[in-house]
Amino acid sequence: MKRIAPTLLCALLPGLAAAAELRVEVELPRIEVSDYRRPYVAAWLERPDNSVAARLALWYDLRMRDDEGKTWLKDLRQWWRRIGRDITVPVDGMTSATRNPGTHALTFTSGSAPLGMLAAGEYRLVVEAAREHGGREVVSVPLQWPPTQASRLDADGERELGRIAVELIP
């Protein structure tokens, strides 16, 4: 009976079983420099008028003495102008530590934070990276929400960001 109950529940409540998903892969390239510092990275969804629809992630150095990591958040210039100067970090569920080079996956589901009940329409996924003693880069990927069919969108950064992959699942 215990194994049948979740299946029966999904059949009775199709809205729960059909929650749309936004999956994001962020590639941080390995940069060969003598003083490499892991980048600060922010990801958010914005509307065509540049207003913020959802704050998705912020990776920064949480362990710096005297919260000094917060002072470097201004280097994420676009994120800072749109989001950073109006919030107090850390934000539960959004902020976490910086990441090593490699590919990092994020998954968001409609109906739960941070997407919530995102209105139907056009959006841009924006990913920004800034690195101490390094550069800064912003990559955006236009998308339509909610997805009507499964799709995958890709964009490539040039230096501070690698491939940004967005998978939309209805």
Contents of the next structure:
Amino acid sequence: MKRIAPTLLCALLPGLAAAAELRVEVELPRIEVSDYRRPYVAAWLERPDNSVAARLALWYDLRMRDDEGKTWLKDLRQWWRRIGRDITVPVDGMTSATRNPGTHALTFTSGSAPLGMLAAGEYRLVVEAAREHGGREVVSVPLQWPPTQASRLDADGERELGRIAVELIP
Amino acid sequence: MKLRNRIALAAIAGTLAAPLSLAHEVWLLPSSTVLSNTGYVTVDGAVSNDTFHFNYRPLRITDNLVITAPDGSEVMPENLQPGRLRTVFDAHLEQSGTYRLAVINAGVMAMWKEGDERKRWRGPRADFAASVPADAHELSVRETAGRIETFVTVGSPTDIRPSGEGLEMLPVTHPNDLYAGEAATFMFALDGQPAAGVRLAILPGGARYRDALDRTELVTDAHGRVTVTWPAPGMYYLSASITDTAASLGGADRRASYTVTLEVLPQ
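Having seen the form predicted alone, please provide the structure of the form predicted together with the partner chain.
Everything in the complex follows now, all chains and molecules, and the chain you saw is the first one.
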């Protein structure tokens, strides 16, 4: 009985429940071209009405002289429209350097930045990639938040993105 | 001497009239409409018979180009260079927000008779009273007001202040926030007032690579508004014109025309 009480309390007061996790794997395909540049990649959560619920990640070229890397942020067109044009980069915890081809894991915890507390409801995880001398692609994965049970969802990109896997952990 | 004058005037009239004629398209084409950093854009201006391909004449840009920065200040063009088929200039965009780049042509042409002699005058509206006798015989006056423009935004789109002169498009949907598959609403104003019944035509660029022009014609509603749903991403040419007598000199016809280059992005 003593052991059940805290669980019940958690169920009654979801705000006090153990933090839910959103784990995202972003696969950047190896693209065989002579002039390969690592892609700019952004990830965010949006609501069904396209409004942004959480800005999760932005990988761009931070090392260029005179912030030249920012010049190409607009090529992440949807990210630029939804988020980029209204913020100043870099943003702590959101921006980081571009990454090599391979699978990159990101973990976000409810209650902590950049995920924060989200109202219960439908969301889309959106991942967008744009590559210099290459193409652009947006992949989105619909999900319900908060998760009631552990689940795994995924979607595949066709060109600039590989598999986008989402793991929801209550 | 008199003959030469007349030919020169006719030539000028021809050039000025060109932007208003339906046979050709006049446009400013910026290298980018959306920028994430401050910096330069370069702009082509041309009179063409194939949208956004320079294949006829350069756009005449003298002292009629006005580049307005987001804070309302004026930016001077750099490297302004008329060519045979296009005019080129650079604009240094040093602030965040929306820049308005416009070639504004306004003027009055008057013809009258003094005895047997035919007189002709062309110039700015403000000089009309001083240049044309009030009691001139057989006076005919034609007034034109034309605006050829485009918009470029650094960072987030900002408000566009109406000029209040001639025909212009005022955003309901911002002109640097247009996406394929989405509807955009614009308001047309004549001398700052909503203009109902303005006919406008929209042409997607790249007609050279398809068989049909895909021209769309629209008319503004009672509030001066039109709504367009963009079928595909690309550069679009929008032109509108209206003829009225209200704002002109001595009840003469005034033809106000407007053209704008808009970029529609993919989702």
